[in-house]
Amino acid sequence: MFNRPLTDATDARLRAQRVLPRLVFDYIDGAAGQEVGEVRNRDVLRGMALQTRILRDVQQRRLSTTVLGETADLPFGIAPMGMCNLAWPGADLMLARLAARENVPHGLSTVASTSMERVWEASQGKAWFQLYYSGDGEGTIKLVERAKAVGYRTLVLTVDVPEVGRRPRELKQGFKMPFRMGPRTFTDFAVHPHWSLTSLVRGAPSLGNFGPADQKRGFVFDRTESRAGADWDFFDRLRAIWPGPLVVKGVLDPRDAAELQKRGADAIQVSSHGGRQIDGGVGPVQALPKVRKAVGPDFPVFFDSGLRSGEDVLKVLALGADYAFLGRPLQFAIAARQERGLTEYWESVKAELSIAMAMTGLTDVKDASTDILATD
């Protein structure tokens, strides 16, 4: 079964929820409250149907767009995900080579398992850096000027975590960072010894951005703390000294979106964090058109969170997105079959939303719209 090609992200959850060890799949794949993260949102998704069309000449289809006035190759990007390293050694540089290779921009986490610098060099300039607000906001600000020396073009500043939420799956684990390996941690990870040898052989992982030599540096973060100081002012600061674009990620209210847009943003990113954050909150797809109605047609309005498929994609691309990206299945294609993984379920998204365009009469992705839907 293992050397079987994965189809699509149902078997690559199913497939690394057998490698992973109990602690981790439960960290990737858990959210605040639910026992599977994001039910609402993609009940949601799941009950909007496309709208296939006939007799139309679809024999080229151009999946290619342009995202903060460079032109990428797909719709769909890599969502900035924390501790990407473990699902499997070495995934942080698996998702840079991947945007390199497919020219797709790909967000990478404050509290990633590879430094900046490493993962910069190895996307080849196509990497983002996603930003954490913490404490009083100065380490925050000294964060952003390394990533200005390093090189990063584009910011994604995330606004959602005020506190991090309360994850019932994380908490029942115990799971914390750095790992704590007790009796119960080490039956979990004795029993799925593929996984676990690998990351013994490697190293466990940590987080990349603040090692004993970043932290003589200055650069600290703690997880659990508190981000809660983070506020408008805050925001006009790092405008005001942040000289590229500036995506801001987690935005669910067209009234949050449209005072962004005032202040200067360049960039909205329509997010539920996964679903992680809040169990009972709005869900994206539901906010998406309200957000892009307080906008305007023209503003870039960008959407994660639930996507699995390129139907998905091609849905919320309908819905007013400009952009999207993928989180979770990235992580589990990886745990499932590392690197051949990732591409396989890659192949697969970009296959499935060709073939959706194909069926709903599209030849051009940009072109994509409610037209697209089917009304009821």
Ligand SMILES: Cc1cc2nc3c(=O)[nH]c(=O)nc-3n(C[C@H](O)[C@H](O)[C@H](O)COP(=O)(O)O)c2cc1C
Second form
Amino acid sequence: MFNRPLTDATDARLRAQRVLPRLVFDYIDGAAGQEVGEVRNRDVLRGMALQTRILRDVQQRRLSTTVLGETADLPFGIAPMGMCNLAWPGADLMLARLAARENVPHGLSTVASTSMERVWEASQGKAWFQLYYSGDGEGTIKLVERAKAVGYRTLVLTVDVPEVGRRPRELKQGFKMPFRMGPRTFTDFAVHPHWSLTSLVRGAPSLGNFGPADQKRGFVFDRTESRAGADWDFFDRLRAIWPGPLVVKGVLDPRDAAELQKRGADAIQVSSHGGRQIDGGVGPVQALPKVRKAVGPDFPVFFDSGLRSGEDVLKVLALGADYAFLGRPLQFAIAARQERGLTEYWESVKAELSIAMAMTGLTDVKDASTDILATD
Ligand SMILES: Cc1cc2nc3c(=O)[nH]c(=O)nc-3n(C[C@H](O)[C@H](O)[C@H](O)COP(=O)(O)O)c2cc1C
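For comparison with the form predicted on its own, please write out the form predicted in complex with the ligand.
Once more the chain from above appears, this time first in line as the rest of the complex follows.
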């Protein structure tokens, strides 16, 4: 039974839960407050129905698309996530290799557990650097210069973390970044020996961009340092120094979207950070059509939060997104069955998307529109 391939996101999550210490599972799985926001977003998505059609000759189906001027073989990529190596040692590089193989973007977090240099190489140029503003912004700009020097072309500025959200499950488990194995968590680790022994042998994950050598070069990150100082002037400054595509992630208000468009962003990513920031906030699926309307039909709009299946991906493309990103399920797939689990889950999303296209009469994913959504 344990050798059975992963079938879907639910399977990945359940099997990850068995393998991971509670501290780690709750960090990945958790959300803000009572997790109402996250559940509601999933409910909205589940409540949407795809309109199936018949007799349309759907033998040839194209899943590839264009994202920021480049071809991507699939309309979904990898959302930036901090500390992925907590799911399993080497997780960041597994994601980078997947991005290279599948020709899709891989968001590499500021607080990734592997350095931007290593991931850039492993992803064969598919990585996008995700930036957090922090403190007075000077360290942030330094990091941008480093990403530019490494060769990163696309920068993703995450704007929905003016303060780190309050996540009760992290607080209960005493989760801290940088991550440490302490006596308090001893039993938790002891009853999950596969994960614990592997992490012990391979080394506990740390912040890949802020190791001892980086610190000597002036790269430091303090998760508790306020990120609340980011403002429009900072955005303008960043726009002025970043020559390539600039994506702004975590936008849920059409007015903010229109302002970003005016000030020169190249794309907007509608996202609630997977519900990790605020419990009672507006849901990203509800915000998506309004954001699309505010920026017009041709401006690139991306989406993440709550996507679990190929059908979910198709639904948000139909609602107006040009590109989608997956988050937690990728980490759960890795925790459950490492790189082969990641591939199995990834293939399941592809298959679901392709079948959903056949069922809705679509031969080109770029043609997804509200036409394929049932209206009532
Ligand atoms: C464990 C974890 C860590 C994350 N770290 C970051 C991060 O460092 N930067 C960022 O922009 N988003 C981060 N996110 C948010 C994701 O990019 C994405 O918005 C979210 O996971 C999408 O929701 P989903 O997990 O429900 O698919 C993180 C999400 C998770 C679950």
